[in-house]
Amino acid sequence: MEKSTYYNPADLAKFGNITEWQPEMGNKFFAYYAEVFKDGALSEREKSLIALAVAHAVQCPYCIDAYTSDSLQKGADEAQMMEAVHVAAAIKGGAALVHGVQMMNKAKELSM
């Protein structure tokens, strides 16, 4: 049975090709991207785990594949990666729930 998805995993390897149609901005993006992920106040491994969590929050399958591999290559273990995913889930869930306050404020305003 052929596996079919909207996203083609092979497209991740073509990410650099975005510079073909707009080299200046594409090259600036990749230079910035490379700088962001260098060791700094946070280690490359910590940044990779953050990227993995963000990838889940923004639901980017390419980023999930890339930062699962990258996290493992930088020494993260499965427990750390799953904990990062749970942090993303908590933040995203919390962001949805905190909007409940907005709903409550509006409902109270309309009920007056």
The other form holds:
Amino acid sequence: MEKSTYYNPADLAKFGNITEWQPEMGNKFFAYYAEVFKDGALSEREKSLIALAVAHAVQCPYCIDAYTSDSLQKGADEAQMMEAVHVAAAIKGGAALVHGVQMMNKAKELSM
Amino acid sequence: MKSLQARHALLADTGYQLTVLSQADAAGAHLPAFAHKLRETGLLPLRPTSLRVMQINVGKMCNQVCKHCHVDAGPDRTEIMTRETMQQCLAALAQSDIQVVDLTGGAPEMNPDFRWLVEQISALGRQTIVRCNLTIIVANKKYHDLPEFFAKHRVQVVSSLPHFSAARTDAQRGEGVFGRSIRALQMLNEVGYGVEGSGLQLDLVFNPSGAFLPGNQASLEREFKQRLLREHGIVFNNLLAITNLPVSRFLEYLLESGNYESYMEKLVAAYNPTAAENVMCRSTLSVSWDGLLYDCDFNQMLELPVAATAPQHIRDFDEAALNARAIVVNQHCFGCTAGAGSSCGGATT
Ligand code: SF4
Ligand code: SF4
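Right, and the form predicted in complex with the partner chain of this protein, after the form predicted on its own?
Once more the chain from above appears, this time first in line as the rest of the complex follows.
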């Protein structure tokens, strides 16, 4: 029997199946998705690296798998990919840390 | 790293490679047969359109031992085409309309009669393409003047550079290959190769350094052009994105890295009927170092000769019989039909 886990790598290939229960919205989503990743003002490779960074920020294992292979496929190298992850980490870390200002404001408000 | 043959690896046996390619996966499932896919597309039997290119593999000797090499080439390989076989190729050319001769190997320049062959092809008024691995130019003093020699015969140079980063290039082609390739590219540029208006064509080949498909060719070309110019002052004409086929040392890499099944699934899932229509074997004839005829260099390395209805050796060249043959296909062919398609000339769609 197939091992039951929250995340199964084989499920990534089934992403397209979400259209089965709501074709109209699903198809629109995939059409939009395909449009987003086309070469445009940003190159396909740049978009793939952004996707890789976002995948880390949202901590989606499917997206990390998908955009690691996609980034390689689009010609990115290890250094570029790791820098993209650092951008995600910096923004995520920074986003937590910048709220420290709010904490300081509140603490000052409550303190003598 | 040594060739599969020198290591007496199981995969050195082409029969074993074909067995692996036809096996079921761990779950017992078989990939669809390539021939079946062609039938669905209305392309079976696969027939030539017209013979445009003669690709001659002048020998398996190479100064490099790349991890992905489908030829299993290397310094330890001694198979080399003789001048007599070259003469038979030239005689075939002379009686045909084939305009392009694509010289490959190994490192074709290591064949002692390489320059003679290029001169003869020039004399017949046909275009020569050389698949130059770049590092050969700087490998030994006797090769340093290759750029001038190529320029003199207006040879089109097609060279592999899997990445503009040293790490990714060296991982596939060997330690230090990137640096030497850059030096060789600069030498080619110096005599005018890749320079606008020179008429000397220099194309680069991007093939993935791992178990993934090449991305969009035009997009990769832009990126390569920017980076190579900015970082090394190098110019070139076209980037050809070529998919690695599961043959020989790339097959070994796939099996050893545990990527074989997922890679084959990727190729099958990306089957593109338009790419199938444009596979290069429909316009190419491949000749091996010993003069035998194949539908392409991959079939040659898998020892799958042209159909029995066609002549088997270049000395018996018969264009009409060759044009009427059915091309021999197998599971590795999925590499030519995935995504944008792949051929020695890059994407096919
Ligand atoms: S891929 Fe080309 S350069 Fe590398 S070992 Fe094979 S023939 Fe030689
Ligand atoms: S591997 Fe050779 S025979 Fe098969 S499709 Fe490609 S070019 Fe044709």
